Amino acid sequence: MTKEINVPFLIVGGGIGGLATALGVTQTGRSVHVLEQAPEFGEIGAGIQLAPNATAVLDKLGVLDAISEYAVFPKRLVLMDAFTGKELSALSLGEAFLERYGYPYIVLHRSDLHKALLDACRANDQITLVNNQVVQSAENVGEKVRVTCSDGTTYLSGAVIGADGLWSNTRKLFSPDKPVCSQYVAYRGAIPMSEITPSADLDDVIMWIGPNLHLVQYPVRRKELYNQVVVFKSFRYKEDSDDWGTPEELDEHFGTCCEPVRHAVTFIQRQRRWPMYDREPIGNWTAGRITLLGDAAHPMLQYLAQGGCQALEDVACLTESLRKYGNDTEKAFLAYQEERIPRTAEVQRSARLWGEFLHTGDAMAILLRNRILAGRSADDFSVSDWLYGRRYM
């Protein structure tokens, strides 16, 4: 016999976006259930970068202080040439940056961010967290939404927010599209500080770039760990296959880089690879009392470090829309997507272009890129205003 549960508000997905959404929704006076498919709430991966457009939201959600206990506050974002070892450009994150944007740029372990959000949700009497619920479908039924799970459980809710990530089942209601593989793959991990070369600058977020590859480095967890991610394009890509982007290809790509990069790559964990996907922007992600958020709505490549930031912008915008329109959830959802679709589509497309800019192998393009980068100062924030300056709460 199927089990049917009535809930006022339902979020599909208990990751960073889903938990942040739960905190935002409760600020509008609503109670909410969060359905997570895993047996336990948790976060995989390593580091995450959060720009001021994200830390501003975390502050409004009441979790920034808790997160700051684990976070690192870097002094600069730095682009380095992975082959010559020369610095190409930097963005200062000091006092002028903080004065301009009002909030800091931080880096931390994804699990620390998730734990802070989870602790806040568990301390909130308006939030109910439910595990082992794999959502298969959602449909509008009159003034309710029926959500069906793989174990036969159904929920009737006044509204549903699909925050179920890149491979979202909720998104299928709006589009038959599939994730687009970039043919790039990442290997990542965080290692103890004791393993790091003394020459590493632990106050910076460093991206080493070269044709079809890059390496990102920065400290996390109070500088106890050093996060490293290597990314490269596989020339052996095969659709619907795992036989590409191998550790052997990793060594081939990075074997001719400068010594600091070659040294860093020796510490990269080889057991797991992350193929890199995004999706094409879509023109609608709302139907009645159902809407999408985060990677379910607008998954993007990570070259601008904005995936998590854009999910948190979604949370802020949706929270304010729900507050503005009160009980008219459908109008709130439509107003939310009207604001967010153009913004997130621009970031999605820009992330792709930035990846091409960083990874170009054309000699003339490299020369022009490096001259452009060399011509700007570290406190020229005009390049980041459009990303970091957006506020909703």
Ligand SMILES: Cc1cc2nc3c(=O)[nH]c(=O)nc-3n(C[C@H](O)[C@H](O)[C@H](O)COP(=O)(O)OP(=O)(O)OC[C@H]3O[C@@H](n4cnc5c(N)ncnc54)[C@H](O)[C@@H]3O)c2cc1C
Contents of the next structure:
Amino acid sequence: MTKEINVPFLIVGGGIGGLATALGVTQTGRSVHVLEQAPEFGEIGAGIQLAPNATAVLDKLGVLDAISEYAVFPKRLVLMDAFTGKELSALSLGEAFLERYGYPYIVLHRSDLHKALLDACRANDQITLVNNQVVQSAENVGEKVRVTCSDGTTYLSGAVIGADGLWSNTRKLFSPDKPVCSQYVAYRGAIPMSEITPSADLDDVIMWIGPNLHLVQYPVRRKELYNQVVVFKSFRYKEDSDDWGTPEELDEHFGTCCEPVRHAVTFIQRQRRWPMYDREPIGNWTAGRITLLGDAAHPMLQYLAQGGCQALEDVACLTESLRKYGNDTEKAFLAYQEERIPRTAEVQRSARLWGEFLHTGDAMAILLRNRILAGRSADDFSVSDWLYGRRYM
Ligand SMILES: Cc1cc2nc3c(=O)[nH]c(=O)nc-3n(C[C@H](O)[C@H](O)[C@H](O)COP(=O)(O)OP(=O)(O)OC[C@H]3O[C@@H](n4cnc5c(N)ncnc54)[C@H](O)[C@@H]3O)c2cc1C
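Switch from the form predicted on its own to the form predicted in complex with the named molecule and print that structure.
All chains and molecules follow, beginning with the one already shown.
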């Protein structure tokens, strides 16, 4: 027996993007349902960096104070050479940074961020959270949107936002495209500080870079845990296979790095690997009363640490657009995508380019890159203004 449920506003996906959207949409006076495929809401056991363009949004959503209790406020973003062990460049995140952007750069455990959003959603009686609902499709039918789930349940909603991530089903309405595999793979996780001997400064976010590889390190959860991500390009990549980017390749790649990097790699969890994907930007992600948000709309490589930040920028822009256009949801969705598509496409493309810049193996390119990096001062924010300075709320 199939059920059809009438709801005013529906969000597909209860990740960071979906839950933040629920909080934003209710600020415009609407009630929302969030459909999540997993039996429980949650996030993976690794860290996330949030720049001021994201912390500003979290503040407007009313969750920044809760998050700040667990977050770490690093002093610098540092680029190190993974082979020579030398510092290449740094961006100071101190007072001048805070004054310029008005909000801090923070690092935290993903589950702390997700839990703060989830707690705020649970405390909001305009938000209904539903688990075990795998959304298969969404289609405009007259003044409504019909959403069909794999268990046969259908929802009739006034509007739908697809925040269902990289492998989004909602996106199929707009494009037949597939995620693009970068042939890079990540191993990541946060481990208790007591179990490791960090060789790096705990006040910094450190990125060690080298040809076809990098390692990112920073503390999370009030410095109780240490988050590490190793990333490398596999030379054994095979389409439609999981037999590449193995732990053995990880050891081959990092085996000749400097001692602190080799030491750090011994603490990396090897049970699970994450192949790195993005997609090409698309020119339309809105149809009638359906739109996309976050990775469903614009998945990007993680090299600028901006995928989640861009999802939060989406939330701010969409919330303001819904506020501005009142009951005209279609107009609000169109205005939102008009603003967000050029912005997110630029960040997607820049993330790819930044990856090439970091991972180059060409000797001349490395020499020039390191000269450029050495020539800039830690208080020169002209490079980060375009990324961290955007505000919608
Ligand atoms: C190694 C790595 C490091 C990163 N580091 C950073 C960083 O430091 N800073 C940063 O800002 N970003 C970072 N990112 C990117 C960031 O993780 C993502 O951009 C962000 O999580 C996207 O959030 P989302 O809510 O759009 O999608 P997701 O987090 O993927 O959430 C989608 C949700 O939808 C659910 N779902 C999926 N399909 C369906 C369906 N059919 N029906 C119902 N529910 C469904 C999923 O279960 C999930 O809960 C990183 C990414 C990687 C891979």
